[in-house]
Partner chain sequence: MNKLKCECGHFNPEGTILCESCGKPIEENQHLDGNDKSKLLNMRYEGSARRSLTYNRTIVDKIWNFFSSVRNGVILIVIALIASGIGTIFPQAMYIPANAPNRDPSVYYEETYGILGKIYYQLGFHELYSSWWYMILIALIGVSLVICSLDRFIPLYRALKIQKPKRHYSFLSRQRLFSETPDFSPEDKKKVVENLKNMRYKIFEQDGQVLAEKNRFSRWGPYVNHIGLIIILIAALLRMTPFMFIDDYVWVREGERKVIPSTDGQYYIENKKFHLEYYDEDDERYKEAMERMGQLVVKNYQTDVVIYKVKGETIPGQEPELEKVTEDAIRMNEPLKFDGYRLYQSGYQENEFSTMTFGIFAANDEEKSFGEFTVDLMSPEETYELENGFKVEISQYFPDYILQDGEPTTQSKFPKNPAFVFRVYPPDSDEPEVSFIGIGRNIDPTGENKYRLGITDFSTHYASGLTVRKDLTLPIFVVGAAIFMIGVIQGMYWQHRRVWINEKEGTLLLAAHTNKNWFGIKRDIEKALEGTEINMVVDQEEEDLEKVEQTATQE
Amino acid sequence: MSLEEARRKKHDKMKRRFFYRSVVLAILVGALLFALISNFNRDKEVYRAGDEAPDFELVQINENNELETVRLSDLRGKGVMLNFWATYCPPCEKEMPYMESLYPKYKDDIEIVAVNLDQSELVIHKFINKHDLTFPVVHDKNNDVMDLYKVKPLPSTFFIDPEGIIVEKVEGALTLEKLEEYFQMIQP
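For the sequence just given: structure alone, the form predicted on its own:
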């Protein structure tokens, strides 16, 4: 074998090795990109109008209401206003009297479920007593339901029809007029 043939074989071997390594690298990069894009899109899943509201169960802490626990699926047949709020949120506090003023009128057809995100139940009880709230207030201690619904700004409210389908999602405080409009949309 001549020196020239040895160099050509070595060069061909290096070209094949480079090709195989490039193919393996391209496959690995493609798999990494696929995994990143899939996870990014999954984390961004947000429930919108037309989606079925995900079920949850939380303990009711309002002593002015007879429910002990609130499971969303148990409220089928009624419209549901699912409101995420906290005592430290001024817009949340502003809309609470509107919710309370409409609750006696609609409570046979619509259930208000106020999901509180504060850390201390003592603070929540003070707030409930201050505003004399009678609708169910549940405490999402670990923010599990907040994460499930991908809630960002407070207050955020989901209006759910009697079949468990989200009719509307509202980010920010509601006026009395808007609240009553949404109640009429979800009333059975």
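Alternate state requested, the form predicted together with the partner chain (shown: the form predicted on its own):
So it's only the chain below, everything else dropped.
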């Protein structure tokens, strides 16, 4: 075995060792990243600003509005305010008049979809009549849509642009000024 040959052999061996150690380390680091990412994803809210708003369809129950059902994907081209509320939630009740006051002005550009989470329709009707609401109110009786959007506190509001992308998610009640600001953001 000449010196030259021995050197080359050693060089090959080092390269091989480097390769196999790198592969083993890469696999282990990959597994670690997988664990961290899946754990991180587990408790984060699923839909945030920038995500596409998932589609749903619910029966519209406000007698002051002519829609029979609301399907989110049918509202493409219009900005959508998706508001989750319940009659027994005082801050929800507070922001309803603001929504109603802006609705006639923005009606052609923006649809308000108020997703109600109550049990009985009767209390919703009473509430609608009390506040003279004219925008669509849909009844999410089984909390399907609430689960879909992973809504925790009430009220929660998603502002969705005409392309169906969530622009902003707001937890808690809105003021009239804030509301109008968001409306201008999602106007086509």
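Positions refer to the first chain, counted from 1. Computed from a predicted model, the values in this text were never measured in an experiment. Only the largest set of C-alpha atoms that superpose within 1.5 Å between the two forms is called the rigid core.
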For this session: Could you check whether the CA atom of Gly30 moves 2 Å or more between the two forms, using the rigid core for the fit?
Result: yes
Exercise. Does superposing the core leave Asp12 with a CA shift of 2 Å or more between the two forms?
Worked result: yes
Exercise. To one decimal place, what C-alpha displacement in Å is found for Arg21 between the two forms with the rigid core superposed?
Worked result: 25.7
